[in-house]
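In the block that follows, a single chain appears as structure tokens, in the form predicted on its own.
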Amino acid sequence: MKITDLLNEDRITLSFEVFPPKKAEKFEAVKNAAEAIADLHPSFMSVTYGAGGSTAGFTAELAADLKKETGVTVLPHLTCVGSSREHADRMIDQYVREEIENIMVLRGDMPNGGEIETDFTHASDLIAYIKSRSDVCIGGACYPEGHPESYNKNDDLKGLKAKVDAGCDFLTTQMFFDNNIFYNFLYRAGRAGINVPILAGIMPITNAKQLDRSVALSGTNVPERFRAIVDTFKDNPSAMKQAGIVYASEQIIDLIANGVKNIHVYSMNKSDVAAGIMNNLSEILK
């Protein structure tokens, strides 16, 4: 099923992100957590592609699989960095043998040692190429408070606007804490003229080690609200594990409560974290 068909539907959608492993003595143990996570029956999995392809084939195996054996719909990642021409056609060609109609295209980060060679320089360039010989559905990144490479949030929205042109048919946001944040750049998108469907991104938050990994990353701000909450339950697993699975079940709550409709979660192959959040959102989500 295409990801589009389940977004206009009249209905809210949770969905859920893994990760593929790097050796494939591991891939038993990641399989089996999607696996759990597929049986929460969320609205779809995406599968991530490790840096610099490095677990394409993981990716394309996990997300097949899952497909196959669970029923879900999968979003597997295909990344600028990394595809040569060759190797995109290759991932496209396994995709539809495999009947996945949907993929997300990233740029990607460079692996660990430097440059790596590509032909294509920019999402938008993956997404043309794609949609110039396939008709799956295409999701693409967005960053609400901006990618940390552009040089400002209407240059950013610029470049977002070229996905969408090349053919993105969908947008999940980077994570953020603050819902505020995500409601203006709802905003500031609809007025730059990009009318796809964007899904909010929320990453839940179960260790201080996790906060500190993913600000670094993403930049993103973090309210002295759930700094506090980090502060206080850090030394304390399972309590910081509730209350990150609470704080990521408010926000959903909130987002929920004012309209939005599409919420994706970095669940980390934490099965776990996903069913706390499932329960949460029990009632709400009939």
Ligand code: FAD
Given for the second form:
Amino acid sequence: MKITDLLNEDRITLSFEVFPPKKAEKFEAVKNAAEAIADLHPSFMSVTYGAGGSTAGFTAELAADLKKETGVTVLPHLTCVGSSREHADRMIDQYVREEIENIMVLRGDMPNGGEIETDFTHASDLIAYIKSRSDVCIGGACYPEGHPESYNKNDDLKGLKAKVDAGCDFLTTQMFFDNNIFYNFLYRAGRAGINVPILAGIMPITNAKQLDRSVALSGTNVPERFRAIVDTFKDNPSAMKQAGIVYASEQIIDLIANGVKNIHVYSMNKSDVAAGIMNNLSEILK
Ligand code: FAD
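Please could you give me the other form, the form predicted in complex with this ligand, since above is the form predicted on its own?
Full assembly next; the chain just shown is listed first.
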């Protein structure tokens, strides 16, 4: 099923993200965790693409297995970094053969220190290329707090508009911990003529190191309220996990209460965390 068709339905969508392993010996464990998440009946599941194309084969294999064995709608990611035209052709052909109708297209980040082959400078270049070859539904990334390389937020919105004009069908945001930042972004994106659905990206933080890593990568603002929660519970792993699940659930409830109907959860292969969120929302999602 195309994700745009799901997003057009008059109901809330909640989707989860998993990441494939870098090594074959870990594939089975990741697949089991991903299948446990699929058993929660999310609207769809995305499968990330390792930096520099390091997980290309496993991304495709995990997405295909999930679709075949659980029936869940899948969204494999593909990055410009590590993609020649020939590589992109191979991936597109494989997804068309497997009747996978959605691809999340990113520019990707350079792996540490490496010169990397790519025929596509921006996500918009790869999106236009895929759209010229197939009618697959395409997702792209957006940044409520601005992409770290953008000069300012207005410039970032110009890049985003180019991405949508290239054929991007929907957008998913970088994680944010303050919903007001997302509401402000929705307003600015609308004024910039960006009219595709925008999924709110929510990252449940279940340990302090994960928060530090995520913030270092994305520059995401951490509200004092959330910082206090992490500072209080960081040395008690089960309390921190519970608090992280509740904080993410509260963010989602507030989003839904404010009319946001499409939410994507960075569940990071943690089926217990995904289940905790689903459980907290069980009546709300009915
Ligand atoms: P782009 O859209 O190319 O944007 C990069 C910069 O260029 C921005 O500053 C933008 O404003 C500017 N820009 C964009 N288009 C144009 C244009 N046409 N002309 C001029 N400037 C332009 N990384 C991975 O390696 N694998 C993944 O699976 C992955 N999944 C992700 C999922 C989500 C939801 C998000 C938010 C990020 C993900 N990333 C992933 C990280 C992403 O690759 C990085 O954030 C990367 O630095 C930017 O990717 P992009 O697709 O937004 O790039």
